[in-house]
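In the block that follows, a single chain appears as C-alpha cells, in the form predicted on its own.
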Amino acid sequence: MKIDTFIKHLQVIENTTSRNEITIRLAKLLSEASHQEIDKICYLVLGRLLPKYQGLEFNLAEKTMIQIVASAFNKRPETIKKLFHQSGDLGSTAEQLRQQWPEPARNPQMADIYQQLLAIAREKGGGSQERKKQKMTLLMRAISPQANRYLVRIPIGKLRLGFSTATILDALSWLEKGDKSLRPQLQYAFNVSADIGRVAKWLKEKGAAKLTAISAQPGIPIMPALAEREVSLKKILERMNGHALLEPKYDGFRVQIHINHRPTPGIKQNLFNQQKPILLRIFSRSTKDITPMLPEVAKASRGLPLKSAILDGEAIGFNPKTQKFVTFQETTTRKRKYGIGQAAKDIPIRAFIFDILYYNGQTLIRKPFHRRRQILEQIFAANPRQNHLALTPQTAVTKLPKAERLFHRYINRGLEGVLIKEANSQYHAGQRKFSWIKFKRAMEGKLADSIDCLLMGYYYGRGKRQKFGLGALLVGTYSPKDGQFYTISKVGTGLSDKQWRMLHRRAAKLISRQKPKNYQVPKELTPDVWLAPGLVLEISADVISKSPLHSSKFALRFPRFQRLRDKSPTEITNLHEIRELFKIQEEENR
C-alpha cells in the first residue's frame, strides 16, 4: 500500500462521525492491506508502531516536534508555536507549511515509511534526539502535505481518529463477514493474545475458521480475567452451587509473569536443571512491561521448577521489618523508572500467584480452575519458600459461617476482602464473569465497591484551587456497545494538594482543543478543558442515583477521588456494570 492511499483512508475516517461508518471505512482500509502489512497498519492507526506490551515509544514531546517542524520547513520555532496556537493542531500546521515547500512529494510504500518510523523510535544513546530530529525532518520533506498531518500527530499521541482496539476488532469482522457477527471470535483471539496486529495478520492469513486456534504464547500478554460483584456472601455461595474456592483479595496491582527457558544443547532438560530463561517478562494489568520495576519478583520467578509458564497474580508491598502489608499508595511507588534498587529495599514486593494460564508448552485457559490450581500447588511444593513469590491461600467453602469467618479474618489483616471462584470454571480472559466474584469490605449506606471512571475534562479552580490549575473533574463511564463515553459525575473532593498538582501535570499531556468524538457530554456540563482519553480514576461514592442531567442517566452521590488506576480507558467500569451496581444497591436497601 502506498502512503497516499493510506492517508486518504485516514482523512475519510477523521471526517466521519458515525461509529458504524468509521468501522466500515476502517474495514475498507484493512481490506486493501496485504497480510505482510496489515499488522503494521493496525498499530499505526492506533498511533503506535508495535503492540503496547513491547513498550516502544517515540519519546518525542510536543515541544521537540515543534522544533522538528521548524527545522523541516526552515522556520523559527516561535513561528511554529504561533501557527500551532491558531490551528490547535500541530499536524495541520505541518500540512500547511509542506504545501509551501518547493520539493515535490514522493509516494513511497507504507512498509518503507513504517520501517523509517521504527528506526527513528529505536534511536538510543548519545545524540539520539538529534538523530531522531534529522530523520523526521527528511521524512517530512519527502512526503505529501496530507501525509505530514498524520505523520506529525502519531509521535505526540494525537492522531484524532476517535477509535480504539475494539473498533479494529469490529472492522476485522466487517472485513471478513460484512457485519459484526465475527466479533466474539475476534475478541477471544485478542483476549488470549493481546496483540491486535497478530490477530489481524492471523485472520488475513488463516481465515475466520482458524481464529479459535490462536493460543497463548509466553511473551505476549493475556488479557486478565475480571471478577463480578454480588450483594452478599450468601448469594455468592448460591451461585457457586457447592464448588466455591475462597481466596484473600490483596490491595495491590495485577502482575502476569511470563517465563520461557532455553534448553542447552548436550544437557538434558528437566524441571530441576534449569538454565537462564530466554524470556522473563512481568506485565501489568494494562499489558505494560514492568519487569525492570520488580527485580526481586523476576529473580524469584527464575527459580521456579518449570520450562515455561504464564502466571497470574497480585503484587503487594510489605514492610521488611514488620512483614506487614503496606497501603496501595505505598505499593504503587514501586512503579517507577528510577531509584529501583533503593525502592526495592524500602518497600519490597511479594507477588501472590493465584492462577497459571500456560505450562510447559500447553495452554491451560480452558482447563478447569481446580486443575490449574493443582499444577500451581505442585510447582510451589517443589520450590523452596521465597520471600517475593508465594502461592495465594485458598479454601474450599460450602457453608456461609465458614465463608464469613474467612472474610472477617482477611479484613482484620488489612486486606480488601475475598475472591470466590468456581472450581470448574475456565479462565475467562478479558471478561468479567460470575465464575469469579469479589466481595469487599462494605460500608453501611455506601457503595460496596468503587468505580473506575475516565477523566474527560476539568473545570478551573477558584480560591485555593486556582494555584492547582484545576478545581473539579468531569468523569465518565464507557459503553462497549457504541464505543462512547458518558458523563456520570463531577468530582472535587478526596484529593490532597499534592494529588491536585499531580493530576494537573498528568492532564497537561492530554489536553484537547476540541471535544473528543466519542464523548457524550450535555452542554450544561461542558468543562473548561477537554482531555483526550487517557487518565483513569478510581472514585468512591455513597450511592448511585438516577440522573436527568448526566448522559449516562446515572450520577454518583458524594463522589471522592481514591487513586489513579493502571487501566486503559475502555477497561473502566462500563455502563452495564453501573446498571448492575445500581441493582445491587437497590437490593441492599430493600
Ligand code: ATP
Given for the second form:
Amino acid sequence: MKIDTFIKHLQVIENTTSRNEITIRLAKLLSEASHQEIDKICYLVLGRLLPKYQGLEFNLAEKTMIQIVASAFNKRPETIKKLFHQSGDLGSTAEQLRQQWPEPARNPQMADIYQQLLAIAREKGGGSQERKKQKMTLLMRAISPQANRYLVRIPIGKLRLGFSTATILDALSWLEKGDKSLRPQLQYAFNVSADIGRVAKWLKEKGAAKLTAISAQPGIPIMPALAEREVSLKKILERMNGHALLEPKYDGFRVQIHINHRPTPGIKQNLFNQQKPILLRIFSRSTKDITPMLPEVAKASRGLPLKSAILDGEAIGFNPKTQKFVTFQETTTRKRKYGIGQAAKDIPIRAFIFDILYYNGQTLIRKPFHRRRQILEQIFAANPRQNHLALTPQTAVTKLPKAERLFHRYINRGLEGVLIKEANSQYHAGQRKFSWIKFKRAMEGKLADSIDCLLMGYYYGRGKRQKFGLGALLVGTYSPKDGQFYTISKVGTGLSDKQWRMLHRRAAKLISRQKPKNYQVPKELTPDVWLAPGLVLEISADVISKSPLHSSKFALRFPRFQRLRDKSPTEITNLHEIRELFKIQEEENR
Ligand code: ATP
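The structure above corresponds to the form predicted on its own; please give the structure of the form predicted together with this ligand next.
Every chain and every other molecule in the complex is listed next, the one we just looked at coming first.
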C-alpha cells in the first residue's frame, strides 16, 4: 500500500463521528493491506509502531517536535510555536508548511515509511535525539502535506483517531463477513493473544475458521480474566453449584509471568546468561512489560522446574524484617523506573500465583480450573517454598459457614477479601464472568465496589485549588456497545496536594482543544479543559443514584478519588457494570 492511499483513509476516518462508518472505512483500509503489512497498519492507526506489550515508545516531546518541524521547513522554532498555538495541532502546522515547501512529494510504500519510523523510535544512546530529528526531517520533506499531518502526530502520541482495538476487531469482521458476526471469534483470538497485529495477520493468512485455534505464545500477553461481583457469600455459593474454590484476594497488582527456556525465534529474549538465552517477561494487567521492575520475581520464575509457562498471579510487597504484607500504596512504589535495586531491598515482592494458562508448549485456558490448579500444585511441590514466588492458598467450600469463616480470617489478616472460583470453568481471558466472583470487606462507603472511571476533563479550581491548575474532575463510564464515554460524576475530594499536582502533570499530555469525538457530555457539564482518553481513576462513593443530568443517567454520591489505575480507557467499569452495581445496591437496601 502506498502512503497516500493510507492517508486518504485516515482523512475520511478523522472526519467521521459514527462508529459504524469508522468501522466500515477501517475495514476497507485493512482489506487493501497485504499479509505483510496488515499488522503494521493496525499498529499505526492506533498511533503506535508495535503492540503495547513490546514497550517501544517514540519518546519525542512536543517541544522537540516543534524543533523538528522548524528545521524540516527552514523556519524558526518561535514561528512554529506561534502557528501551533493558533491551530492547536502540530500535524496541521506541518501540513501547512509542507504545502509551501518546493520539493515534490513522493508516494512511498507504507512498508518503507513504517521501517523509517521504526528506525527513528529505536534510536538509543548518546546523540539519539539528534539522529531522531535528522531522520524525521528527511521523512517529512519526502512525503505529501496530508501525510505530514498524520505522521507528525504519531511520535508525540497525538494521532487520536477516536477508536480503539475493539473497533479494529469489528472492522476485521466487516472485512471477512460484511457485518459484525465474526466479532466473538476475533475477540476470543485477541483475548488469547493480545496483539491486534498478530490477530489481523492470522485472519488474513489462515481464514476465519481458524481464529479460535489461535494459540497462546510465551512473550505475547493473554488478556487477564476478570471477576464479577455479587451481593453476598450466600449468593456466590449458589452460583457455584457446589464447585466453589475459595482464595484470598491480595491487594497488590496483577502479574502475568511468561517463561520459555527455548524461546521462539523472532520473540525478544532476555540474555540472563549468554549460553542459555531464556524468554522471561512479566506483564501488568494492561499488558505493559514490567519485567525490569521486578528482578526478584523474574529470578524466582527462571528457577521453576518447567520448559515453558504462562502464570497468572498477584504481586504484593512485604516487609523483609517482619515478613508482613505492606499496604497497596507501598506495594505500588515498586512500579518504578529508577532506583529498582534499593526498592527491591526495602519492599521485596512476593507474587502469589493462582493460575497457569500455558504449560510446556500447550495452551491450557480451555482446560477446567481444577486441572490447571493440579498442574500448578505439581510445579510448586517440586519447587521448594521461596520468598518471591508462592502458590495462592485455595480451599474447596460447599457450606456457607466455612466460606464466612475463611472470609473473616483473611480480612483479619488485613487482606482485601476473597475470590471464589468455579472448579470446572475454563479461563475466560479478557472477560468478566461469574466463574470468578470477588467479595471484598465492606468499604467505608456503601457501594459493593469502587468504580474505575475515565478522566474526561477538568474545571479550573478556585481558592486553594487554583495553585494546582485544576479543581474538579469530570469523570465518566464507557459503553462497549457504541464505543462512547458517558459522564457519571464530578469529583473534587480525596486528593492530597501532591496528588492534585501529579494529576495536573499527567493530564497535560492529554489536553485536547475539542471535545473528543467519542465523549457524550451534556452542555451544562462542559469542562474548562478537555482530556483525550488516557487517565483512569478509581473512585469510591456511597451510593449510585439515577441522574437526570449525567449522560450515563447515573451519578455517584459523595465521590472520592482513591488512586490512579493501570487500565486502558476501554477497560474501566462500564455502563453495564454500573447498572449491575446499582441493582446490587438496591437489593442490599431492600
Ligand atoms: P477488575 O480487575 O475486576 O477490573 P479491579 O481492577 O478493580 O477490577 P479487583 O476488584 O481488585 O480489581 O478484583 C480483581 C483483581 O484482584 C484481579 O485483577 C487481581 O489483580 C486481584 N487478585 C488478588 N487476588 C486474586 C486471586 N486469588 N485470584 C484472582 N485475582 C486476584
